[in-house]
Every structure is written in structure tokens, then in C-alpha cells.
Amino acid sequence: MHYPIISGLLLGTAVALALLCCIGLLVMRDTFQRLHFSAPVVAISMTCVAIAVYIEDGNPQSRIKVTIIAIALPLFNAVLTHATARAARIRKTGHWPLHADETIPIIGGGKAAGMVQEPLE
């Protein structure tokens, strides 16, 4: 079964989302904020492409390949995002672990990560 209009809409959605995420990469302030913009492309755009392949191509080999890619890509993206964040932190601070004198504010928590807390009684 071929549904070119549905496939076109799915591929158009994938491309539009990728372009929006590229714009997000340009306007974010630092590396850590930019890292978040790869996930929608990997998850949602790849899903749209996979569904379009399922609709347009009846070949089982193509469907298996796109399924493997759609499963593997988010897994590798998570690993790559973590490695990039770790490398950026090491480059910025010179070390990976959080030191006692270093605080990272947590929005809405009233505390900061890395603060030494008093023991509970």
C-alpha cells in the first residue's frame, strides 16, 4: 500500500522538527542547553521517517533496517550526549566530580547541588 500524502506529511514533519531544533541550537546560550536539542530530532523525527518507510516500502529488508536504526539511534544519542556534557564540564572546570565548594543551583528547590548538608538527627 502506498500513501504518498501521508508519507510526505511525515517526512515534512521530520524535516520541520529538525530545522526547529537547529534554530534552537543557534539561540541557546551554552553547550549544556544546546545538548537538549538533539533528542527531539533523534526520537520524533526518526519515528516519522520509520513510519514513512513502513508505509511506502513493502520490502521487509527495508523495514528491518529502519527499525534497527530507529532503536539504535536514541540509545547512541544518550551515550553521545552524556559524553559531550562530561567533556564540556571537564573543559570548563578542569575536573569531573563535584567539589564541596562548588554549588549548582536547583530551580525551585531552595538548595543547591554540591552543598554539604547537615546530618539528620
Contents of the next structure:
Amino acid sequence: MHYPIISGLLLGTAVALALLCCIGLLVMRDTFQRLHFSAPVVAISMTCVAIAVYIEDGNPQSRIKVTIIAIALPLFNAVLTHATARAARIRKTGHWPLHADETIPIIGGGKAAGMVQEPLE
Amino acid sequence: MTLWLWMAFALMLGFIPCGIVTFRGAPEDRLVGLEMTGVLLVLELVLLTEGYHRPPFFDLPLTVTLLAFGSGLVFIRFLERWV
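Could you please show the structure of the form predicted together with its partner chain, as a counterpart to the form predicted alone just displayed?
Zooming out: every chain and molecule, the one shown earlier first.
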């Protein structure tokens, strides 16, 4: 079962997106900004590769294992990303919870639910 | 060289920026680079396994997926407390 054009498009998308995210990882200045760049790779690139494997390879063993990888990778990456952000914040500020003297800049100046613009009294 | 192997070769270029981030900067930045390298490694192994038509080798990316998660958590724990 060979559909080179479809597989080529899927793999090209996956690899191009992954390379772009790697460049983004390099270019960003802040740890928290860098953390965002693994998400597209695990979500979109891995899914494209898994679909391509389904198209190209009829072997049930390949399909089952690539499905497990495509499901597990985004889940694990979400946990790792959050835990890394938490560790980075604790290293930078010395604490995880929000302190009274900290304000969260809100884009557009609005007040989002549960987030505050002014310092807490 | 099949399509899969060409794509695997192209994806290898992504290890260069990941390596630069991993070997430079603050520890937390290095950890982010290491985590991205783990993700790329999984993709790379899937492409190579399919490119060489070796279904049993799919265990490799599956194992890396699990181990990268565990090792990442260990690094995070150390980063948060002791480094």
C-alpha cells in the first residue's frame, strides 16, 4: 500500500514544522518562551508521522506501537513542560505561589478571571 | 534512499539548534533544550524504523518516549531543589 505523494506531504509537514520549532527554540531569549516550542512537534509532527506510517505500513505491530507513541508523547510532554516551568520559576523567584508584590501583566490591560493587574493589598 | 530516510536526514539538522541550547546558558534553558532533543529523537527513530522497514524496531522510539519522560522529571527535581 504505497501513496508516496500523501506520505511525502505528511512527512514534509512534520519535518518542516519540527525544524522551525528547533529554530524557534534557539532564537527565543526566555526559558518560558522556549518551553512552548515542543508542543507543535509532539502534537502535529508526531500525528503526521503516525498517519504516514499507517498509510505506508500495513504491519499491525508498527501501527500499534506508533499509535502508542503518538498518544503518549503529547501527554508526557505536557507534564514535563509544566514541571519545567515550575522548576524554572522556583529557581528564579525562590517560590512557586504568587506573592503580594507580584503583578501579572495582562495583554490589552483587561482583567482576566482569577488574574489581577494591581498588586494584592 | 527512500523518502523516509531523506526525511530522517533532514530532521537530523534539528539536533544542531537543540544542541546549542542544551550546551549553553542557564541550567533551566539547557533542560528545555534537552527535552526538545528527546522529542526529536523519538521522531527520528520512528522515521528510521519505517525507512529501514524493521517493525520490531518500533520498540526503540517507544522506549525513548518513556525514558525521556522519566529522566526529564529527575532533572526537574534536581533543578528545583539542589542545582
